[in-house]
Structure formats: structure tokens, C-alpha cells
Amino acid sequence: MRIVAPAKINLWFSVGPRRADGYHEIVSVMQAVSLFDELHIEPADASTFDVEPAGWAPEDETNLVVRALRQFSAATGARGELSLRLHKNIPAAHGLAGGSADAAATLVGLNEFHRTGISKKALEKMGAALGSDVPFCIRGGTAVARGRGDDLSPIASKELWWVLASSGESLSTASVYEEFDRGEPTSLEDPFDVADALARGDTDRIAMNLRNDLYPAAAALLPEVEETGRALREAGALGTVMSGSGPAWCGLARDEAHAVDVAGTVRSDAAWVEVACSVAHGARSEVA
């Protein structure tokens, strides 16, 4: 069985104060895009877990695939020796929910593999215990996320094309939030203009309203973040926004051809560049 797991980008990321549980209150517009990790699940004589390419993610208890497997087994009683093979395309610690996407793929895949019949809503609740982005990575599409990110409201969106780019360095989410807390507090704002523009497919208006409150903190920790955003703008992106806690940037394109042109121009300035379009699904299983 093969499970594909889309990356997540943030078109709008408004961050409020730290909550009593340690998380920050947020309002964000999340969108699933066509950059996929793949998880392969097969019966085996002895359980194994491998990541390829080697070094793209840990193969021990810190990997969310392993944690999701254990959580699913504890919740459902499903047992059995399995071979799990994770093929990574989403870079880790880049604000693209690579780990969360893998956890979502694990829960969705195991539910299908064991035929446990757990509803998507119940899987999302299970995933929330693993990470704030996991419920969205199970659901996919485009949604407004509130609370700590797991309170999701789907919104309409026309197809969008993006150029994703990074300097190749990674950033710890925890360190970015720590730096954010040292700055002036920001107030939560709802993405009314972005949501309306998404429904209408108004790329110019979407471009004008892209926002990420974590950007100054990320740039303070990694100056290359600012350079990547500038390179995308100079390459002709309609608008740019850092995704999540960074350092990956998203450059909005008018269509696929424009995205390919922007990506071709920015490759000389960025270590990692991908063209992706919005997708309407989250992690889903397919016959291998």
C-alpha cells in the first residue's frame, strides 16, 4: 500500500499570545500542495522502518511515523509486523509540515491497512495529539485554522500555482517561537480578504494579502530567509510569503507556465526549489 502525503503552506499566519498550554493562539490559512512524501506499508516477518533518501529524517523514536504507529496501535489494538518505508520529498524543519504530513500518512494508511474503519474526524483528533498541523494534513484542501492550529474550517479555493524555495538551511519551530516571544506582541486578525480572493481565484488580491507574523523572528535567526523571499520577488512572483516557521518561501504564480519561469530564474539563488499547485486532498492511500 502506498500513501501520499501533501505538504502544507501558510498563506496567512496571524500569531497571538502564548496560551496556558504552551502553544500560541493562531489564525492561519493553510493549503495542501502537490509536493508529496510517500509512505509504503507492507506485511512483514519483522517490523522495520526505513527513510529514503538516507538522512532526510530520523529512523528512530523521534520520527512522527513511529510515534503515529504506536499511537494508532494503542488506540485500536491493531497489531502485526509491518515494513514501513518513507520516501521524503518535503524537507524537514522548513515550515511545510513534512513531519506532520508523514504522521497523517501513517494514521490514514494504518486505518486502511487494518480496515479499522475510523472516521476522518476521529483520525484528526488522534493526530492532534502528535502535532498541531497533523489534523490539517489528514484533511487537506484549503482551510482556516484557529486555536493552536487544529480547529479547522474548510474554505473554497480555485487552483493556485506556487514556487517553493529555500536556502537549504532548516529552522526549529520552537526556536522561532522563542524569538517571536522576544518581540512586540501581535494581535490576531482574520483573513477575510484572503478567503474571499481564494474563492474568486483573484491571484492579484491574494498576492496583496499574504502574511506571516513569524517572518521577522525567522529572519533574525537565519538572515538567508530574507534573501530567498527577495529572490522570488525579483524573479517575478506575484506575491511571496514564508510558510509556517520557515525557512521555506512560497511565491505565488499566475499559472503553471509562470511558475515554471519563476522557478527557473530563482534556481541560481536558492538551494531548493519546487513548483507545486494546490490540491484538494490530504494524506490518502493508493494501491502500490
Ligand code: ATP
Given for the second form:
Amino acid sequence: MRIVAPAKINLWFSVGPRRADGYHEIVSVMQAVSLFDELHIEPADASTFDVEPAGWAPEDETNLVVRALRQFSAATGARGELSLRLHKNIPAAHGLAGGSADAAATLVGLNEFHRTGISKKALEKMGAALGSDVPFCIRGGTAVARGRGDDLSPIASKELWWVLASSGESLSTASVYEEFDRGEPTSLEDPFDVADALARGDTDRIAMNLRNDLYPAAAALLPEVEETGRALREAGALGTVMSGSGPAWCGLARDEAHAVDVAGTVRSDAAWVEVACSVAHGARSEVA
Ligand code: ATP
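Right, and the form predicted in complex with the ligand of this protein, after the form predicted alone?
Expanding to the full complex; the earlier chain stays at the top.
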């Protein structure tokens, strides 16, 4: 069985103060895009877990695939030796929810593999215990996320084309939030304009209303972050925004040809560049 797990980008990321439970209250617009990790699940004589390319994510107990497997087994009682092979395309610690996408793929895949028939809603609830972005990674599409990011309301979006880019370094989400807390507090704001522009398919207005409150904190920790954003703008992206806690950036393009063109130019300035479009689904199994 092969499960594909889309990366997530944030078109809007408004961050409030830290809550008593340690999480920050957020209002975000999340979108699933066509950059996929792949999880292969097969029956086996002895359980194995491998990550390829080697080094793209931990191969031990800390990997969200292993944690999701444990969670699923504890909740359902499902047992059996399995070979789990994770092929990563989403760079880790880039603000693209790679780990959460893999946790989502594991829950969705095991539910199908064991024919446990758990509803999507219940899987999302199980996923929320593994990470705030996991419910969105199960659901996919485009959604406004509130609370700590797991309270989701789907919204309409026409197909959008993006150029994703980074300088190749990774940024820890925890350290970006720590830096954010040292700065001036920002007020929590609803994404009215960007949500309306998404519904109308008004690409120029979407481009004008992208926002990420974590950007100053990420740029303070990693100066290369600023350079990637500038490179995307100079290459002709209609609008740019850092995704999540960074350092990956999203450059909005008019269409696929424009995205390919922008990506070609940015490649000389950024270590990692991908063209991706919005997708309407979350983690799901696909016939090989
Ligand atoms: P988010 O956008 O949700 O804040 P992120 O994209 O910045 O997250 P991840 O790619 O999920 O971050 O990786 C964060 C850390 O999680 C990594 O540094 C890695 O040690 C750990 N991790 C555990 N499992 C995985 C996985 N399957 N893929 C990537 N990283 C993983």
C-alpha cells in the first residue's frame, strides 16, 4: 500500500500570545500542495522502518510515523508485523509540516490496511494528539485553522501555483516561537481579505494579502530567510510569504508556466526549489 502525504503551506499566519497550555493561539490559512512524502506499508515477518533519502528524518522512535503507529495500535488494538518505508520529498523542519504529513499518512494508511473503518473525524482527533498540524494533513484542501491549529474550517480556493524555496538550512519550530515571544506581541487577526480573494480566485489580491507573524523571528535566527524571500520577489513571484515557522518560502505564480519560470530563476539563489500546486486532498492511499 502506498500513501501520499501532501505538504502544507500557510498563506496567512496570525499568532496571538502564548496560552497557559504552552501553545500559541493562531489564525491561519493552510493549503495542501503537490509536494508529497510517500509511505509504503507492507505485511512482513519482522517489523522494520526505513527512511529514504537517509538523514531526511530520524529512523528511531522519535519519528512521527513510529509515534503514529503506536498511537493507532493503542487506540484500536491493531497488531501485526509491518514493513514501513518512508520516502521523503518534504524537507524536515522547514515549516511545511513534513512530520505531520507523515503522521497523517500513517494513521490513514493503517486505518485502510487493517480495515478498521475509523471515520476521518475520529482519525483527525487521534492525529491532534500527535501534533497541531496533523488534523489538517489528514483533511487537506484549504482551510482556516484556529486555536492551536487543529480547529479547522474548510474554505474554497481555485487551483494555485507556487514556487517553494529555501536556503537549505532547517529551523526548529520551538526556537522560532521562543524568539517570537521575545518580540512585541502581535494581535490575532482574521484572514478576511485572503479568504475572500481565494473564494473569488483573485490571484493578485491573494498575493497582496499573504502574511506570517513568525517571519521576523525566523529572520532573526537565520538571516538567509530574508534572502530567499527577496530572490523569489526578484524572480517575479506575484506575492511571497514564509510558510509556518520557516525557513521555506512560498512564491505565488500566475499559472504553471509562470511558476516554472520563477523557479528557474530562483535556482541560482536558493539551495532547494520546488514547483507545486494546491491539492484538494490530504494523506490518501494511491494505487501504485
Ligand atoms: P510545522 O510546519 O508543522 O511546524 P516543520 O515542517 O517545520 O513543522 P517537520 O518537518 O515536521 O517540521 O520536522 C520537525 C522535526 O520533527 C524534525 O527536525 C525531526 O527531528 C522531527 N521528525 C519526526 N518525524 C519526522 C518525519 N517523519 N519527517 C520529518 N521530521 C520528523
